[in-house]
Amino acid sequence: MSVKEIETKKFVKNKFSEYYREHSSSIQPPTLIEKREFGFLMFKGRIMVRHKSFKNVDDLSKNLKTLVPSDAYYSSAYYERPEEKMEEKSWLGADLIFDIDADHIPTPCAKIHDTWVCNNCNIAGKGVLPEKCPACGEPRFNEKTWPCEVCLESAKIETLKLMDMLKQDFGFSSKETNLYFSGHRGYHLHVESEEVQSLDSMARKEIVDYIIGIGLETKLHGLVEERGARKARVLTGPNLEDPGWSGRIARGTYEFLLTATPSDLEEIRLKRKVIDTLTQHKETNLEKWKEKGPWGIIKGVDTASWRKIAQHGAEMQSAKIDTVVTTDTHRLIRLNNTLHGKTGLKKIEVPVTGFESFDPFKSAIAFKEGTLKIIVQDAPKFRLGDQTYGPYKNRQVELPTAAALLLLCKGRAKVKEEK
């Protein structure tokens, strides 16, 4: 690590220290703070300090001001002895946590602003991080991502789908759910209810499988062939208003056909004749949803083709979550109103009722005063607050503190040395 990189990290830590000195009173403690484990990722060496516990928020705030971590976390679990080693903590239960992150959502913008370099052979690429290097097969990479507006909007869409499922299908009330912007590229949704606290990992996996639509079979949700008049085979299917996955399959199918282009239909491997037929009868197809769906009304579209369309519709309705986070009954989750080490933005609670209009690039800004002079190596065009910045390439600029810290935390800039 070069001297300049060390100086940049030290500078960022000093800014984080300034934040915690001035805003420690805004730190929002988790429910039953004394039964939670806390962990802190340190700037130096990226070491995780774990198995910490606090009796109250004042002790927690003092610790943040003293340690000044890059990132602060607390356990989704409740423990009898949270400061002990994992096997001696005595697990009492855990909240149900969902993490919706742009990293798990394929977006076209990823090929523009996300890059990776193999740590073994140095081959570089853009877009979604591969499981293994395509050149040498090693799984270790140096990755650079970016929290753009397209990424955050994609994460919001997935979060809205999740919220709808939790309310309509699982019956969780708004009082039992809390929604947060993570401070980086997504959202966290916490369910705090006695009904879920005792669930083990397998039970939580069942919830995950339902949400992401694992093992869905359209025929089990009403898409079946029946004998009609004169013994003719008639295809029937679910309606838009049906509850659970039946209705979701119908709505997903409708929304897909509403906007699908011939190339979209090609991607789900429909035959050319079927594609032509669907394209020609698009208006009739969509109009029939007002009655009982289009299933079987168009000659030339067989049952197998409708199943492919419905299956794709179901995939569109599933919510893309980080499955590991939800099934882990000991998970550490980011502490509310603390800073994210990759952006300098805050993790903040989001009002569920106003979520659709929520703007993370305005609401999560922690540093609202002053400017900084930095040297930017490479940064895409981005917005923070009401201002747009960049793109920058090997350029010295003076930016508002929040915008400069975002670039510094992302490793795309260095602090300008004052002579």
The other form holds:
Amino acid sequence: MSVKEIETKKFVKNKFSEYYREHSSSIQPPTLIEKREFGFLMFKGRIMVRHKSFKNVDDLSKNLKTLVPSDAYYSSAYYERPEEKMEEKSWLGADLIFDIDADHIPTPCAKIHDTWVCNNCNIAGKGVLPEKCPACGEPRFNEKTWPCEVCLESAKIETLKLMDMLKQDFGFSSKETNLYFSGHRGYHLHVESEEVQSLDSMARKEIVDYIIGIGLETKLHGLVEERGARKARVLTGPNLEDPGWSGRIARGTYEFLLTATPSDLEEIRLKRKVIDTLTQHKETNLEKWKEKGPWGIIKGVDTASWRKIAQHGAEMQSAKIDTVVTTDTHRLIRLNNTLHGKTGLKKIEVPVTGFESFDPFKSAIAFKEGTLKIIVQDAPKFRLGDQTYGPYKNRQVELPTAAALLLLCKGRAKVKEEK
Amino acid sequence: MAKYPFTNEATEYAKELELKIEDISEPILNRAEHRIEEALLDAPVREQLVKEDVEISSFPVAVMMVASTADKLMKRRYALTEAKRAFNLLKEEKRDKILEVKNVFNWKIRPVDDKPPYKFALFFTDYLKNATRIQAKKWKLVNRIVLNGEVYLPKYDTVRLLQEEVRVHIEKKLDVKEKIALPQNVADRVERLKQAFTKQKGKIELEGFPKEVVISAFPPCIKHMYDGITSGHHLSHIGRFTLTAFLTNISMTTEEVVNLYRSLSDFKERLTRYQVEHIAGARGSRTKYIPPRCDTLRTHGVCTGMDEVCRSIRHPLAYYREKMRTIKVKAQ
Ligand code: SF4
Ligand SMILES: [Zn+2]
Ligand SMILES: [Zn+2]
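To test you: the structure above is the form predicted on its own. What is the structure of the form predicted in complex with the partner chain?
Let us now look at the entire complex, which starts with that chain.
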């Protein structure tokens, strides 16, 4: 680390310290604080201090003030003895947590603002992180992402789909579900209800598969061939207003047929002839949804093709959540109203009713006063509050504190020497 | 009640009869012994009932007898057979009777009439607790109708889930830590059953039934990966290979190893099965692979924190053998 980088880090830490001194009263403790484990990622050495526990929110705030971590977490789990080693904590249950992060959603703009460098051979690329380095095959990278509006907008869409399933299918009330902006590139949804606390990770994995639609069989949702009159085979399928995934398959299929271009249809590997038929009969096809759906009505579209269409339609209805976060019953989750070390924004609760119009780049701003002089190496155009900044390339600028901190935290800028 | 002796009512009733282990009557002991025989020795399951009080009392007696053996496999087999017995009876029952049995387990369930072919709506957590133990696509939650927290089920599937619940319920009853002191005449019967079972088991083992896998004898690296996999974490290729080769070498079946990987989000049954069979030597070259040596694992970052035993060995399988030896010595 260069001298400049160390200085920058110190500077950011000082700012965080300021925040925790002034806002300690806004720290929101998790339910049953005394049964939770806390963990803090430190600025120095990026060490994680774990197995902490607090009797009340005052102790917690005090600790934040003295420790000044880059990130603060608590366990989704409740423990008898949260301060003990993992094996001796005695697990009592855990909230059900969902994480929707832009990292898991391929967006077109990722190619513009995200970059990665292979730790092993130093080759660099743009866009979503590959599983393995295309050059040397090693799986470790240094990644630079960006909390971009377009990406967060697609995370919002996934979150809305998730919320719909949790409400309609699982029957969770709005009292049991809390929605948060993570402070970086996504949303967290916490379900706190006695009924889900004791679920083991196998059961949670089933819920994950349900949300993502993994293992979904259209056959088991009524897309089947039946022998009709004169032994002709007719295909029947689910209807738009059917409950659960049956309805979702129908609605997804409808949406897909409504919006699909011939090349979309090609992409799911339909035969040329099938594509032509579907394109020609698009209107009548969509009309059929008023009755029993278009299944089997159109000549020239065989069962196998319908399955492909339905499967793809279903895929569009699924919500792209992070699988690991939900299945891990010992997970540490970011504490509400604390700062995110990668942005200097804070994790905040989002009102479920106003979610659609929620603006993370306004509501999550933690530092509202003053300006800072920084030297930006490289930053895309971005918005914070009502202002737009950048793009910058190797430039010295004076920015409002929040915007400057964002660039410093993201490693896109350094502090200017203070005289 | 006699049909479903695991229910609370039946337990209460047995208590009322004040069963004292010393003076259990001959017919009850006979029936209890028979129950166990059915379970352990593949004797045909008898559904016709003996006198009601005998039938009910014979169950707790049988449970006590099996529990006293401290034999895990025996316990599992017994619980499974009792659960299957219940399943066979329940699937012929009317809906009301099924709804009565569910009370025992505090299931949140209600009858459904307006959505054929569905007969029941079961709260999803009750569903998940049991369905995750059954393989097959239709048991995946995503392939069910889930509405407002309830899973809609036909009668057969509901009863199948009850079977799982019964099995676990009985397994818990069998899982007693304290030693059970039985009067001589009962102890003799248990001993006889045990011997017959061991003989039977020998046969089963030859037929490829797994010897017991002792997780507490896993080396740290394997334990780490094993725990990771069961909670849905992904493994590197070398990790997968090591874990699979290790498990097949300590005589886990392909089936069991495949099931282990099932919790991964990218699980592909056919592919996984192929890979496992390949490593187990059931395919192609027919060579059975063994896991890499410790130093190889170390360079690949698979070795996670050595412990005392690790220092004396160079191979994870050697660790397992060493640990098993000490476990057995302790047990004697
Ligand atoms: S020393 Fe060998 S057995 Fe022990 S943890 Fe490392 S790799 Fe595994
Ligand atoms: Zn590389
Ligand atoms: Zn973007």
